[in-house]
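What follows is a single chain, given as structure tokens, in the form predicted alone.
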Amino acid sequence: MRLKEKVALVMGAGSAGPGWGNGKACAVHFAREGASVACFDLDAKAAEETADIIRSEGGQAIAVTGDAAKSADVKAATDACVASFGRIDLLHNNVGIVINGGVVELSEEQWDRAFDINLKSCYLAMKHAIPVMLEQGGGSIVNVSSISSLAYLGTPYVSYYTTKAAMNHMTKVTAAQYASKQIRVNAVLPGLMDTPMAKLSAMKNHGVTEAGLDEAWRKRVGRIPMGWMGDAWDVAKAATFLASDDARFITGVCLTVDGGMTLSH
């Protein structure tokens, strides 16, 4: 119970498909350890099946729907969760698209939604969800990012690598603006993880079919160090210790969780 009487705002708290993604994953894993939830999603369905998880198992969590890119949408989450629960004691920012192509094959338009989707949503969160954590004395932020923001791995995903790279540099200095104000922001860098959105990115951006997964999925296991791929649960733990007191005196980090491939890199 590291999160007890903590209240949560989850953005990007469904899944992309069946199963946990990071966003869900996370949600869950805070309640599970004694928060309340509000859980933020572009689609409705998504947000209250998290939601609806979280309170089959006893915790408390409601559902909102809106664009993570939209000012308004984001304000009205953070006032949302507010209204419910009272505070926002633990931000957590997981919305974000993958886009084949570098910078001679990205179009303009691709480029800026990427932008929007990735980073303008995690300085949108943080505008609007910054000013309650300073009424109440402190909070937590823990961005999602990548470690495709700290090297090329082997795909050309230039906006991916770009927008995580910038998110990378946001948490670091959005944490030293606010350390004085006890308000800590971290990040956590995934590798290449069994989600979802993976399987998605894979079949979409790669080519590869439903039957060949798993022949991807071992080529995949195979540029890890340690021989396996981490899932969403561990993102959630690598998240959740971040946002609770056990990290009280961590700010600014950006922490991989990639079973050793950035080692390499």
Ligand SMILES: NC(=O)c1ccc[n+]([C@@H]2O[C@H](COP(=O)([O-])OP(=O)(O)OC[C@H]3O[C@@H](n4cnc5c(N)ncnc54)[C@H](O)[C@@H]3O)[C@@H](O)[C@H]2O)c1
Second form
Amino acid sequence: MRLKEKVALVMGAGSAGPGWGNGKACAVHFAREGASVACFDLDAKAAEETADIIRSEGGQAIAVTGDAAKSADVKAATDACVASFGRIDLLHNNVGIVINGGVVELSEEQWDRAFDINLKSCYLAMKHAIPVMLEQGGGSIVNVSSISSLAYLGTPYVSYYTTKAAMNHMTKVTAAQYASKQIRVNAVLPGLMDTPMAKLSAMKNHGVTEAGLDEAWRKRVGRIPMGWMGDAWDVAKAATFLASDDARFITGVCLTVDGGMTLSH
Ligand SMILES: NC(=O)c1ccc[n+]([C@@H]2O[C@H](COP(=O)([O-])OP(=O)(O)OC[C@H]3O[C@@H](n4cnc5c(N)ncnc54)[C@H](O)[C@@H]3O)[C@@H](O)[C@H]2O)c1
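Having looked at the form predicted alone, could you now put up the form predicted in complex with the ligand?
What follows is the whole complex; the chain from before opens it.
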């Protein structure tokens, strides 16, 4: 119960497909560790499903629908969280999409869309949640970045690499600015994870067919020094640690959760 009596706002708390995406697992894990959770997602059904799972396990949760790239929707989410649970101790920024393409192939619209969804969403959530945390006397923010922020991984999705690298720096400078106010800001950098979103992305961006998924997953595992692929629960456990008082003296950290993959890149 490391998050006992804490209140979490999870941005992107649904899952792209059946099973456990990072955001969904984080929301449920926070609740299992004692937090009340506001589950925010663009997809109303997905947000409701995550909130339902939490409530079915005896936890407290609300579902909030909106676009994380729209300021009014994000403000409505922070307001809904405070209205239901009185505070925001933990803000978890999980919203993120992959758009294939390097600088030549990518359209300007795609570039802007990636920046809106991956980066502006994080800025907006911190913009609206930090004033609540300041009033409370502190809080913790966990931004879900990616090891794509650190190196080229072999696929040309320049907007993804770039938005995640910017997210790391936004994490550090915001951590520096708010350290004296007891607001900690950290990032989790997942590696190659076994999630529904990763499978959908393999099919959409890498031409992998459903029948070819097993083979593609074997190749993916071959790139990971530990020899197996982590899943959404590995991200959830890292995020829970960073969000909890166990990490009370840790701020501005970019924590890789990647089975050692970045050691050889
Ligand atoms: N799965 C991986 O292998 C992997 C690896 C590295 C980093 N990540 C990062 O993890 C995060 C997402 O992982 P996931 O498994 O939860 O993905 P997911 O796609 O399953 O879940 C993301 C959720 O965000 C929601 N969402 C998308 N756009 C939104 C918007 N504009 N407003 C509100 N909600 C929106 C989606 O509806 C979805 O429910 C991303 O930030 C991604 O970059 C994933």
